[in-house]
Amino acid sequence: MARIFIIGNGISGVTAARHIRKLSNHDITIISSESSHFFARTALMYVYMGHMRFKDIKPYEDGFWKKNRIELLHDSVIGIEFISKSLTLESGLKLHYDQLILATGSIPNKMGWPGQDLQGVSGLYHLQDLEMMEQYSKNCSRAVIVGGGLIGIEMAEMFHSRHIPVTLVVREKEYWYNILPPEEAAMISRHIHEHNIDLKLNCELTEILDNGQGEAAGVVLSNGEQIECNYVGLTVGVKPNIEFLKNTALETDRGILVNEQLETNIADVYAIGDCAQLRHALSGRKPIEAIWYTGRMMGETVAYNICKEPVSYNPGIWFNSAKFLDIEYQVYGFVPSKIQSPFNSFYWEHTDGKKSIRLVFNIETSEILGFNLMGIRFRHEVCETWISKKTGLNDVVQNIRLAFFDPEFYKNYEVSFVESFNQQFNQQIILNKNKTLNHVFKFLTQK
């Protein structure tokens, strides 16, 4: 029986230590600083904005962990000894493992503003973000983030769920202009102004301005901009959390390099979730994703190599979801946000502004190659399975009925969908009319 530590209660660490313990007898233990147990991190907004309280967004109740024999660890790790097998933590304990995961996560991007370590200056990844958040919030009179990607936007809804002005500052000419296709980049922009938030586009942070006693009191612009607030949240990418790994026998390069076992250049030592970089990415996939279900995934691969069940790490085709304010958002497989041949794309957007639905595929073969979907939702399963089998973009079209997700309780679309792709591209293509639950179970078991 092995003595296994796994340093990180996140997603990619908990999920490590479950399916370990469902695997086997081992002595499993989590070690983390940032809280008691485990809590859904990407539900920390709906905390703030008084949706849910924090004993909500623990999924497991705490006699769980004992229950299932992990024991949990408040602490931090300060240093490892890779050679002797063992552990310092900050409270002066020493421990030994026999095989050790690191889980270490993400930390927010800082690019060395002058000001950016004062305080009420923050990004929202640990709960400590939350907790300051909640701090500065009492007596806020504007809250300025800075980023222009999924966490940005979240903070600027938080705050304006509060009744706080915001003002979001993005270097791009739309809202995230470097991942999504301008059509919907600009769609979530008229969006972000329609909610009343400061959106400054073409815009970068040049300094954050201190008022005397340590704590943020506004910004100054690169336009020469200057702007009072009392909190900065900054937003600008997060990176891999291995600063304390450095000059060790460890290789890393952004992240922790590991293989598609999740194994790094030390045996008995993996790493998984956001602080992992795989040293051959795969195929449509990044070396490091920072994302949920990617950590998930992750750790339970590492608990059946750990195991002795070997097998690869494979995330499958890509995909993702998000909600900007109002607007869900779906992407499955490819979705570049500039299209360009030998690739392009259909876009069909609703007279609302507020509904899209963009197909991406190869001109050559006519293949589709992805889904990018605002306001509206797909079947996840289905959009995999076209991508997978490289569907032909007629074939989809005609049959997207499949695709949409509960349209009982939606509005169709599918008619105003076809008569513009038909439009667009000289086509007549005849909508299938199957789009029960009975045609969607049998299109996915056909071989």
Given for the second form:
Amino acid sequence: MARIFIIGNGISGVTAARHIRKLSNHDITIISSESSHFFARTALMYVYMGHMRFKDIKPYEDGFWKKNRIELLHDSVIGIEFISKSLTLESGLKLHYDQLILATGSIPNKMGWPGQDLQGVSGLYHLQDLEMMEQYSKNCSRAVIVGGGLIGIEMAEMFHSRHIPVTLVVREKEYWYNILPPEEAAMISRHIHEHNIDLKLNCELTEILDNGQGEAAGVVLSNGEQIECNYVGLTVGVKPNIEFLKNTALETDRGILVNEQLETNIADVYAIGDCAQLRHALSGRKPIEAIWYTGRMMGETVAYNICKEPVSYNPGIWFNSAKFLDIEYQVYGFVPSKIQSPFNSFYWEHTDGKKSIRLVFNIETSEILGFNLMGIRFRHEVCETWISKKTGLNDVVQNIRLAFFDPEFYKNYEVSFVESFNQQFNQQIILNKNKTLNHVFKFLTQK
Amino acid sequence: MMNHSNIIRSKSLIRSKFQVILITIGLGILLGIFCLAQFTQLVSFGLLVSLLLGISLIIIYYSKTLYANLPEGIKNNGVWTGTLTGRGVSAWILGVVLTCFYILLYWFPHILGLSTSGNTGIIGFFDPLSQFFKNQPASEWFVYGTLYTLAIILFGIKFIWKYRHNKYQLLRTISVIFFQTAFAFLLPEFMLRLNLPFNDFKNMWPLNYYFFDSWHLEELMHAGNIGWFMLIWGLAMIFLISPILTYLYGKRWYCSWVCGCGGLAETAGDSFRHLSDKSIKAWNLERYLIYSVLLISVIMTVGVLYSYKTGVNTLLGINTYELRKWYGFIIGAAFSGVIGVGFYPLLGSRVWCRFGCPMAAILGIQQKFFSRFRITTNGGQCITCGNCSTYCEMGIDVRAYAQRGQNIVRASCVGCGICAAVCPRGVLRLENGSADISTRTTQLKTIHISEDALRILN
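Alternate state requested, the form predicted in complex with its partner chain (shown: the form predicted on its own):
First the chain shown before, then all remaining chains and molecules of the complex.
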């Protein structure tokens, strides 16, 4: 029986702990300085907006940990001795580990702007960020959010939900323009305007102004504009939280370097989740992916590596999802923002301007490569099967109903979808009527 | 200088203040008129109709100000911080008012004005309407039925406004409004007018716990062909129609498309759905309570039938008449009415359905073991946010299943579809399918790398 310590109680660390417990009888301790219990970081915005209470975003009741013999330490690790295998905590405690899992997560990027460390300036990652937002939301005349990515729009929605005027500053010419293809990016920009959020495109932050008491009072933008505000959200991405591991024997780059078994260069030390950087990126994926489900998969993988036999980390075909105010977004497979030869795509948009389907394919082989969906839900397994089987584009279009995952009775937009496809690609595809769950099973189980 | 979003903001603040003032004035006038009715005989059909219309317009206008000017989508901002929806002062006041109303209604209707020598007060107020329907003065149940139906219609409209982007919610709400208005309210009243037995064709035993009572059976059997039809229909509902529909669609066909209790919970109770307790403790309590109620209702019914057949009033030493009386008092009135609805603002909207309804218990067993219904989890898209669990009025921890990539098959699920609606990642879908009927609870659908590894190991 080994003593296993996990630093970080986010989704990666907690998943690792749960799976180690399933597979073994080891002593497990999770150390976190952020919160006493695991909570869903992805749901912090809903606490601020009053959709849920903090206790509602804790996926397990507090008694769960004791029942599963997972010890929780609400403390901060200030030093690691890799040779003697020991941890030093802020409280002075010194602990010996047999195996160590680093799951320290991320910290929001700061690009060296003047005023970036003032009070009333934060990202949205930690529980403490939420507390700061809450504190500065009282009597807030305006919030300025810098960054046109997933967290930026969440923060904008949060302030907007409390009727606090919001300015969203985006460097690109449309929202999330470096990830979304142009039509989808334009759709979201329109939707942001529809919510009366002040969207400033082609614009960057130059400086955050001080009110004289160490608090944010306004921003200066690259176009020279000055905006008064009481809060500045910095949401220009995150980076691995590894500052306290720099200058140790642990090999790091932007993140902690790990092999495909998630082992670091030091024996019995693993790194998972946002803080881990794969030495060799998997095909079609980045070496660091700060994503909920990859954290979960890494947690499972590391548990198998410790308790059973070596398993390589393999997150499979890329997928992701988000929600931009009221528009849901799903992506499966390969969908670049600039689609160029040998790739092409078919894009269909609903007349309401809030729903779209994009199919990315290879021009030469006509095989399907990816799905990009706005305001429409598709079935993960079906899309994944089409992609992994290199299904032809026409075949996918014909059977598109198999992928539908919207609630029952939703409008049948597929007729317009196929008509538009036939017109654009000069085809005579007739929609396959199969769309029930039994049809889906039949499709998924056929070899 | 005010810019665009500042103007929007102040407009919305003015609007919300305006709402509060309007509602206060409206309720004040209503209360005044009701007090007036309490002490005078000043009632007329016109006054009653204009009153009910007034209430309707206020609620519809209120719904409009809440949702009409916002883009389509989920509207849960401030639900937990609001005083009415977040168990604040308003919630307690409303809870006490509703509870008092139920206590008066069930046990002290004379305080509400019920009298054999001519109704007064609130009940007298409804006399003209009752005369219009069936040539009889109003009973406390007529008053209750009218207000109940009105609540489902009006808050149904509010619900439709709120979820207008979601066609499942739209159709479901139109359905509960229809069944309440036509089947539970209008049809039985007209039948009384025609001197036929009171009958709600969509209701069935054991929710309708008097179905097998001797007086009810006698009444049906002495009402000619229509009575016999009602009796056979009632039996068919229990043994044929409901099991088939539950096999095909899950118990949602009844609990959130047809049932009156469910109808009120989904419409008037929608603002309180998140208050349901999600703890494991509550789940344990639920399982003990609901199956106990089912067991007691079965024993009571067997006893009542035995007494009817043999004329003997005791079965195994239990007085069947007393048992029936106490069942009616504790389960039929106190549980389903006082706690079930009176405590909406404190315990959530489906307390009766979840902890007490024996009908829900039976349909739940069918749903769990012989149904094509499940809520499908969409691969690995769950981000564990917890909106699904929070807004589950039945207190099901939907997230616990979704984050494991497991389909949700729970006896208690009424298939309202709100978990799927509030999910920000498109993870959940209510579906029916027979192909995997035996494994629909066990499949893990997440793309688990370690599941592959497990397969290798095995």
